[in-house]
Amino acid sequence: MDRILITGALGQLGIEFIDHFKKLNSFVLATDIKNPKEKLSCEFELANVLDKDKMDSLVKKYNINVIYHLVAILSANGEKDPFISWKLNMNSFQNIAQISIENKIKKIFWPSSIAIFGTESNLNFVSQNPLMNPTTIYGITKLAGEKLMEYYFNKFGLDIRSLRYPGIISTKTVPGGGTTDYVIEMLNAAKKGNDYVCFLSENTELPMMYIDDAINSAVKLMSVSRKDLSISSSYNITGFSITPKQLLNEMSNNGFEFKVHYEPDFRQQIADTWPKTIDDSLSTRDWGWKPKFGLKESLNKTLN
C-alpha cells in the first residue's frame, strides 16, 4: 500500500491531491509551513521542507514510501526575490531527493513547468526536447531540477517522475503568484460581477489545463511501470491554449457580463517567453495521456 507524503499540501495542487487520494482510502500525510484553515481529510504536520531533519523524521514516523513534492515559489512571485526563490525551490528539492535515497522511497512526483522553455524553444509548438533558455528564476530552478532528476536516476536509481504543467485552472485556492493566474482572477471577478484588470495583453496565447486533468495525469504517470517511460526528466503535457480575449468571449457566451481592461505589467515579459502550444505526443505514446477538459468543459466546471 502506498503511504503518501504531500509537501506544500495547502496549495492549488496539494488540496486536490488530498481529495483524490481520500476517495481511494490511501494514507496521506500533508505538510505545509502554515496550518490549514479547515480540518483536512488526512494526517497533517506543520513542517518546513527546508528542515531536512524534520522531514526525515516524518518519513520514518509515518512509514512514507511515495512523495508528492509540490513546494515552490512560482514565476511572478519568484522575480520579487530570486535568491529566496532559488533557496526554497532547489534546497527543498535536494532535501527530498536525499531523504528519498536514504529511506528507499519508491517513487516521487515533482511538478515542472512550461517556464523551463524560452525564446529559443519554437514557442508556436514546443517539442519535448527543444533548446531551453528560461528567463525567470522559477524556470531556471525547474530546469535545474529536471537535470537533477536524470542525474539521480542514473546514479542512484531514484524514481522521480514529472510533468511540465501549463497554467492550471482551479478556483478552490487563491492564485499562487504565477503568470497564468489571470484565468483564475478573471473567473473570480466574473462570479462577483466585478470588472477585471488583466496583467497580460488580450492576444497573449498560453497553454492551460483544468485541475482534474492536472491531478489525473500525475496519478496516471505515477501508476505506470518505469520501464514504459522513455525519458528520465519531465514530460510535456497540455490541455488547450487560450488568450485573455478568447477567455472573455467564452465567459460572455456563458452569460457573464463584465468588462476587462488590459494593463500588461512585468508578467507580460515572462509570458512572451513561454509556449503558445505544446507537443505532448510522448506523454500520449508512453503512458496514455489524453485530456478530458477543453476550455468549454473547464468553464462549465468552474462557473456552475
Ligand SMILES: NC(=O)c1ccc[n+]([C@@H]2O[C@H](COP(=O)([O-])OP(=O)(O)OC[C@H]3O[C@@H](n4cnc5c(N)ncnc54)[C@H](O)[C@@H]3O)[C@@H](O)[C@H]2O)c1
Given for the second form:
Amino acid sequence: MDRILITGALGQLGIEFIDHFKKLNSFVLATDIKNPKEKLSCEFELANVLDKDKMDSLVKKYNINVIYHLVAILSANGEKDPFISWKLNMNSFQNIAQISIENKIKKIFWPSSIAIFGTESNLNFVSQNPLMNPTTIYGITKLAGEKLMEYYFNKFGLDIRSLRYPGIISTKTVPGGGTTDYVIEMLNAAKKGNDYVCFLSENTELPMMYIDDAINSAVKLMSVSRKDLSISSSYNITGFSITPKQLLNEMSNNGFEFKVHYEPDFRQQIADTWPKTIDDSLSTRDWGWKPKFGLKESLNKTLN
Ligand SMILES: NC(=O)c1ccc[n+]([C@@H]2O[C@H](COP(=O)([O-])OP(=O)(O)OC[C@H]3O[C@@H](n4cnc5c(N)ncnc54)[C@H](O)[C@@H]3O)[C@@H](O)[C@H]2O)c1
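Can you swap the form predicted alone for the form predicted together with this ligand?
Below is the whole assembly, all chains and molecules, this chain first.
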C-alpha cells in the first residue's frame, strides 16, 4: 500500500492531489508551511520543507513510502528574489532526495516546467531535448532539478519521476504566481462580472492543461514500471495551446460578456521565452499519455 507524503499540499496542485488520493482511499500526509483554512480529508502537519530533520521525522512517523514534492516558488514570483527562489527550490529538492535515499522511499513525483526551455529551443514546437537556456531563476532551478534527478537515479537508484507541466488551469485555489496565471484570473473575473487587465499581450500563445489531466498524468506516470521509462529526467507534456484573445473569444461563445484590457508587464518577457506548443510524443509512446481536456472541455468544467 502506498503511504503518500505531499509537500506544498495546500497549493494549486496539492489540494487536487489530496482529493484524488482520497477517492482511492490512499493514506495521505499533507504538509505545508501554512495551516489549511478548512479541515482536510487527510492527515496534516505544519512543516517547512527546508527543515530536513522535521521532514525526516514525519517520513518515519507516518511510514511514508511515496512522496509528491510540490513546493516551489513559481516563475513570476521567483523573479522578485532569485536568491530566495534558488534556496527554496533547490534546498527542498536536496532535502527530499536525501531523506528519500535514507528512508528507502519507493517513488517520488516532482514537477518540472516548460520554464526550462528558452529562445534557442525552437519555441514553435518544442521537442523533448532541445537546447535549453532558461531565462528565469525558476527555469534554472527546474533544469538543475532535472539534472539531479538523472544523477541520483544513476548513482543511488532513486526513482524520481517528473513532468514538464505547462500552465495548469483550475479554480479551487488562487494561482501561485506563475506566468500563465492570467487564464485563472480571467476566468475568475468573468465569473464575478468584472473586466480584466491581462498582463500578457493578446496574441501570446502558451501551452496549458486542465487540472484533471495534470493530476491523472502524474498518477499514470507514477504507476508504470520503471523499465517502460526511456528517460530518467522529466517528460514533455501538454494539453492545448491558447492566446489570451482565443480564451476571451471562447468565453464570449459561452455567454460571458466582459472586457479585457491588455497591459503587458515583466511577465511578457518571461512568456516570450516559453514554448508555444510542445511535442509530447515520448510521453505517449512510453506511458500512454493522452490529454482528455481541450480548451472547450476545460472551460465547461471551470465555468459551470
Ligand atoms: N501551477 C502551475 O501552473 C504549474 C506549472 C508547472 C509546474 N508547476 C509545479 O507544480 C508544483 C506545484 O505548483 P503549485 O501551482 O501547486 O504551487 P503553489 O504556489 O500553488 O503551491 C505551493 C505550496 O507550497 C507551500 N510552501 C511554500 N514554501 C514552503 C515551505 N518552505 N515549506 C512547505 N511548504 C511551502 C505554499 O504555502 C503553497 O501552498 C511546483 O513545483 C510548480 O513548480 C506548477
